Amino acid sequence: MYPFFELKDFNSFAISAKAKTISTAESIKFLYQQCLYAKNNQLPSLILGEGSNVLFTEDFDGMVILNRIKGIHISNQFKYWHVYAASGENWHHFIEFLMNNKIYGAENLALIPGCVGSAPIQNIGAYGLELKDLCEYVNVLELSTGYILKIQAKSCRFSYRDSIFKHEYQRTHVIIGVGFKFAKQWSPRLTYDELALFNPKTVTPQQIFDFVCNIRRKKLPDPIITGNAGSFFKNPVISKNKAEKIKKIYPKYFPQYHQVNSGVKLAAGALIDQCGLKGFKIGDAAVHMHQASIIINQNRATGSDVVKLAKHVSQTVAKYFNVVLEPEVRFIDRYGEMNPMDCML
């Protein structure tokens, strides 16, 4: 049977791809039933939140299950707020919910697109804060048994844009909710770029929330207007020696962030910009004119257009700087998620 369900409205890249079937899961029970149905009918299955970090490289030869499981629960304890959010909750709406309930600590992650359930997979982060800094545990559905398991944060193997959910648990477990822990004694995170201008003694959570939202709206293209998946490439972490060599040649253009493991993180967008690739396009896919780390769908880009452009960008940066850029976006082919680096070589 040829795929016939359109996926354009279910991915923020607005890539036109098709699936054999689509279903919407509003409960854990129904989600599990749909996963079993796909398995019993030998169909690949793909669980999507809002499709904010995926690229369909071709039609998907199986069942797409839209995760719409909702619910937020607060537990009030002496020093901490413990908050559980179901995986189908919109991430930014969740941050707004926390702000409205005077639960602070996640404001640096405001306006990141996607759902709560996607956040642990990528260990999302922005403005000096990562999900791992807030996460207490992740609830997952074990597809082989139907059991719900609680994975403590220390067992999730969180690292830069990575977790166990991109590896061993990628095809065997489904995230159904995330538990968070927030200290009632709030302490601002002001280490990253423009946020350092705030006075830590007087700044409020609302000021940080508003500031982050304004910055993101100014700098990043709205996927409702222009198809994109946010930053396409991870910021590369390189050795100190290599970073020093790059800084000597381009002292003004490369902010460097020293990591705890002695590596140095560079901004992918700055590397791409210095290669003169802003505005470069293949088909209808283009490097954003203002934010080089973002690839956009100018109108009718195909998944193939985006892959070819990403490959060209990665290879050009490697040629000029001997630095490998890895996609942050998850690539989906006809059978499911694939290793995006297989397309970059």
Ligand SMILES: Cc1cc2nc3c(=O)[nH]c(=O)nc-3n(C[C@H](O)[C@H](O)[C@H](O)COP(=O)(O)OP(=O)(O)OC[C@H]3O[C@@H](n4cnc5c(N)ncnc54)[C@H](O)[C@@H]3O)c2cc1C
Second form
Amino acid sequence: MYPFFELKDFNSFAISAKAKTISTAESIKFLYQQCLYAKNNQLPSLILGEGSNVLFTEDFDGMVILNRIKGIHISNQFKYWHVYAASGENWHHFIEFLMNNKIYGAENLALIPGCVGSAPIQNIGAYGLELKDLCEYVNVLELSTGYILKIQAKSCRFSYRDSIFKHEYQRTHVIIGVGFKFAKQWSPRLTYDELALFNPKTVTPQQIFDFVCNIRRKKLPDPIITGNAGSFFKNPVISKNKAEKIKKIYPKYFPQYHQVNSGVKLAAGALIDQCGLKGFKIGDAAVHMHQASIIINQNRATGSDVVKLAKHVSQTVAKYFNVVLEPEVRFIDRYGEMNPMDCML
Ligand SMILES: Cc1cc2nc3c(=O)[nH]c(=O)nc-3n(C[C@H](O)[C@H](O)[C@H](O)COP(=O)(O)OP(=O)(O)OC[C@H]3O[C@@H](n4cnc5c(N)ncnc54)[C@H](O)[C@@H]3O)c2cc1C
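I have the form predicted on its own already, so could you send the form predicted in complex with this ligand?
Now the full complex is given, and it begins with the chain already shown.
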């Protein structure tokens, strides 16, 4: 028999759920031992960074392993800085560390919650930059052997909010560190609308860092005050034909289109907003009043409140636009990660 441990403080949604046991891994060896212990005792195991991209839909009948493996190492080469960060480092602290060491290039990704080791999993992105633009390789622990493998970035299959770590490597490998490469010759990334106002010849990395931090603090609910997991849904990519049809019916909606290789990416938040769902709530879960892509925990929302609300949102968007919204947040049920689409239909 195990005592039950409260998970509310370990997920940014601040959803109350219980785990059978929780342990904190500060070394690769301990993390591996904990994974083996769980396996030998037929317990499901779940590696957590800072819990900013998960939704506990019910109690978790297994062992949560908090990854707190730390360490950053810089190597100086002719034209580049190569930086290795252990997976349990906080992402924003890592960016501050880079800024303090005059290593530039990651500033557009400032203030994204979570750990360095979680960043490759969904190829985090913001303000025109994605992790894949900086990543050189990812080090993983292969659970079947205990070996540490180096996966070069080109083999990580990074794409929009996706990578190999959500697929083949999801249950079999744990990320233990990430290698980054930064050109010493810095050039600003100003493609995103709000950053386009800066002059590329005079802007400094510190200005971009400050701007991104300010804008995120203004726009996004702070999980310390209001439970949330950032954008709940991915921005859907649809065919050009379908986008044209939507544009005809909702002409004002046109500015929300972004062209991508195989189709058109729509802003999920704009679709939800067009359905009049800002502020809509079920139980204590609500669509954020200003950022429709974000679901918040107003106080005592349960995982089930959030699932019901997400389902309502996705069904309403499907009805109005015939567009399927897919959750970006990872759903964790009693036995571990589940397919969120099973809850949306
Ligand atoms: C306010 C807010 C704003 C956000 N803004 C953005 C944004 O702009 N862009 C963006 O891309 N994301 C954003 N996010 C989402 C989130 O910050 C990222 O997905 C982040 O990388 C999650 O990190 P984490 O450590 O909290 O991961 P967790 O939530 O702890 O884990 C996420 C998943 O990864 C698995 N996992 C964690 N660590 C490991 C590991 N070492 N090895 C293998 N599997 C592991 C977990 O089991 C889980 O399935 C935002 C979230 C919030 C709350």
